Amino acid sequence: MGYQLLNKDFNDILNQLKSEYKIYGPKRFENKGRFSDTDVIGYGEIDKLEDIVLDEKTYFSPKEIIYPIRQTLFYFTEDEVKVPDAPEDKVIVFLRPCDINGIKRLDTIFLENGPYKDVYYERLREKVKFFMIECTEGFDSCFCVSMNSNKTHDYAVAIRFNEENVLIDLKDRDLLEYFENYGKAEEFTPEYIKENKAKVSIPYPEKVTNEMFEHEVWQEYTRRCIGCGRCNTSCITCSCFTMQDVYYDANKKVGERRRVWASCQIDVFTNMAGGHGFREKQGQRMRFKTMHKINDFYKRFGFHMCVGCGRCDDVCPEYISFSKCINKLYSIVEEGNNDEK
């Protein structure tokens, strides 16, 4: 169902909604920037539409309302261990389509990838609703056209911001309760990007040979990555995670299990029992993740990891592209291409 509102209409629907949901979106952080006296895009709580920032790509994607950074699994005392109850709220969050595929990709590591659930990323992303923003420009580090991920149609409402209305495609029933008193009916399908200005080719999965994986391409970034992980930390679809035990003071037999984020680019990621360690150079970590986001993970489920949002290009104190790192595969696989500029 199409509708169009008026924006202070819409803003009342808002305000209805956060009786029921929390209400998340890109919004502005002042002064949080990595430079003083800098902002920074990202999701936060929101309360009305002025509070969304459409022109900006955010920093972080909105991976963590699903997938927190810091995540108790159990509390453990001497004699019992206790699973935290799951989170009452509802959400809505406004993402754009990349986003929605890259939670996508989430979902098939934790839900599809064996025979088991994980259970606490399942009661978090079973209460979520998507509010696309209709994305038909993107911005210049984006490639999501070229990973089949510029559209999708998993959304409960999309929407088209304009200047004084919205324009909204309602596909979620249980939530008509909140938009059939409000503006007027106007049949509206969303459109979405055709072209970015950053493409990328991908080298076909079966060309890829082990022979590939020695390359001398890698040794370019085992020379340029400071393997700080900011490229893992901003993705949408990096999955990994470490696990933490927490003591507490008055009892050292007390405390919690808890998961926390990880990164393929970091000294510890590969550390075993033992002190011994792989990967121990960047590049041998950036083939790593290079060949799970195009390679790997296609061949198992059949679609790509990456969605081309271009956020680990936009957030490497390097300035390492992971699309041109795409793009030196193809040279190399397909066309026997060996220059590694």
Contents of the next structure:
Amino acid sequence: MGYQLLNKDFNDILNQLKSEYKIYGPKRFENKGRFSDTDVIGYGEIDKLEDIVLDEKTYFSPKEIIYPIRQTLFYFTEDEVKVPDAPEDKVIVFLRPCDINGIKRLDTIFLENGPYKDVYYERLREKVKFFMIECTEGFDSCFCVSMNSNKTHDYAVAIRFNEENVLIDLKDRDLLEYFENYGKAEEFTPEYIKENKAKVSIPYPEKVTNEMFEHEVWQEYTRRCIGCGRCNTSCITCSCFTMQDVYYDANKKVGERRRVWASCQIDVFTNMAGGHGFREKQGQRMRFKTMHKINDFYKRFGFHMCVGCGRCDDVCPEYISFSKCINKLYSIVEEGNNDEK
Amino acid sequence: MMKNNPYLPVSAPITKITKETDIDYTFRLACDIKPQNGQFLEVSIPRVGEAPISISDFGDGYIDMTIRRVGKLTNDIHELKVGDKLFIRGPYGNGFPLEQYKGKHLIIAAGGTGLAPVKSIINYFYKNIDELKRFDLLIGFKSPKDVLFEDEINKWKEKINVTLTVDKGDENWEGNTGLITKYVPDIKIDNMKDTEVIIVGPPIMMKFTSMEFLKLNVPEKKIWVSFERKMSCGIGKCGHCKIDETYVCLEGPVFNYTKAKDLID
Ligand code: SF4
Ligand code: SF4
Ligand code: FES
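Okay, that one was the form predicted on its own. Can I see the form predicted together with its partner chain too?
Following is the full complex, with the preceding chain placed first.
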């Protein structure tokens, strides 16, 4: 169903939706930026259309809405294990096609990898409706077209934001009652970006041999990467976590088990009890991350993990570019180009 | 409570604690888990932590785990007494393909705590020695005080060709010294086709021991290893155990050498 709605009507609808849904969108957090007096764009609850920031990319992805940075799995008292109740609220998220595709990747790990579903992920995920922001321009570091993740039809509502009004494609019949009394019917099909400024060529997975693992190209990252892990925390598709137990009282009687996001670029990622770890060098970790994003995941599931949102490039304090890294690999693997560029 | 919650542990009472060395204790838990040889459990003390531990032995209504004191969680586990409870979930991972070893010449090379994940196999064939053509067991430890399962090793010697060695002896040590690799060439292999080799231990030990067996012309596909990794979830979600496209907690920890040699950290 297509609609054209005045901005104020759309805001009325948002207002009504708020009784049933928590509504998240990209918004401005003042003075929270990387440098003093700068703002950061992130995901938070929004009240109205004007809260939504459309002309800048979010620093963090929307993943924490369904996969919190820190999530309690159980509370422990002396002789009881209690699973916290799932949040009751249903959720609406305003997000772009790349991020919807990113959440598909999270779905794949949490719901399909291994013999069990991750019930904590599932119970948040099934509450979420996507309000897709039509994206035809992108930003400088985006390479979603190369990753085949610039398009999706998996949305409840797709929206084109004009000056005075919005165009809506409504797919989710549950929401019909909210929309049908407003605006006028107008066919609308969202468009998708056709070309990014940044492009990558991905080496064909079968051609990436073990020799590539030892290649000197990774040494550059040993020199440059400081292992801060921001590329992982900002990524819509990074899904790794660590189990962690804590207690609240001195005699360890009451506490919880939770999971917290983990980063493969950080020192302790592979360390076992006793301290032995693998992939000591940053270059090896960069290789591990890169392979996961454009090689390993593909071999398991038939599509790439990385969706080309470009956030890892945006947030890296050392100006390491992931898209350049992919292209370097391509030139080494596919073109036999071994010069360091 | 949520149904089908794979993270939910169950409690199991400790029925026996055996001190193997100063820092390695074997805990027997009463439980109905029927694992395959070589699988592991996620073991925890609520509020302290959880870690993957391989099952060293099992039988009717019990499982054994040999746990080394190496950090916060294992220190606390070592404080527990008979009657206390541990929390467990699992078993996870694949196991060794026991059936495939039957009727063959089996060689097991175990270094240090690597003996734990293969102990149930050794005990199985000790009890059913007729199911093997021949059984050679190479066991290596750092020093005499690190020797695990000493009584059982002595018992195994009755039926199995056991070579026990320590990297470095002390004044009371009268047995073999040197690395396991030194004793590999002494093993007589009549028929490669009927031979299976299991190698478990620290990464470097597995690497060099495999090389020794390859030098003897043991085909790669006859060699089996077991990997140890930080396995935080055990069920293919947390990502810690991943090597290339392989999840050690799902497709391992036991790998055939043809696969293991291509797993690069
Ligand atoms: S790897 Fe970088 S570009 Fe790819 S999805 Fe993650 S943050 Fe986005
Ligand atoms: S954000 Fe940059 S410096 Fe930090 S871990 Fe990632 S690649 Fe390394
Ligand atoms: S242990 Fe978590 S993915 Fe393997």
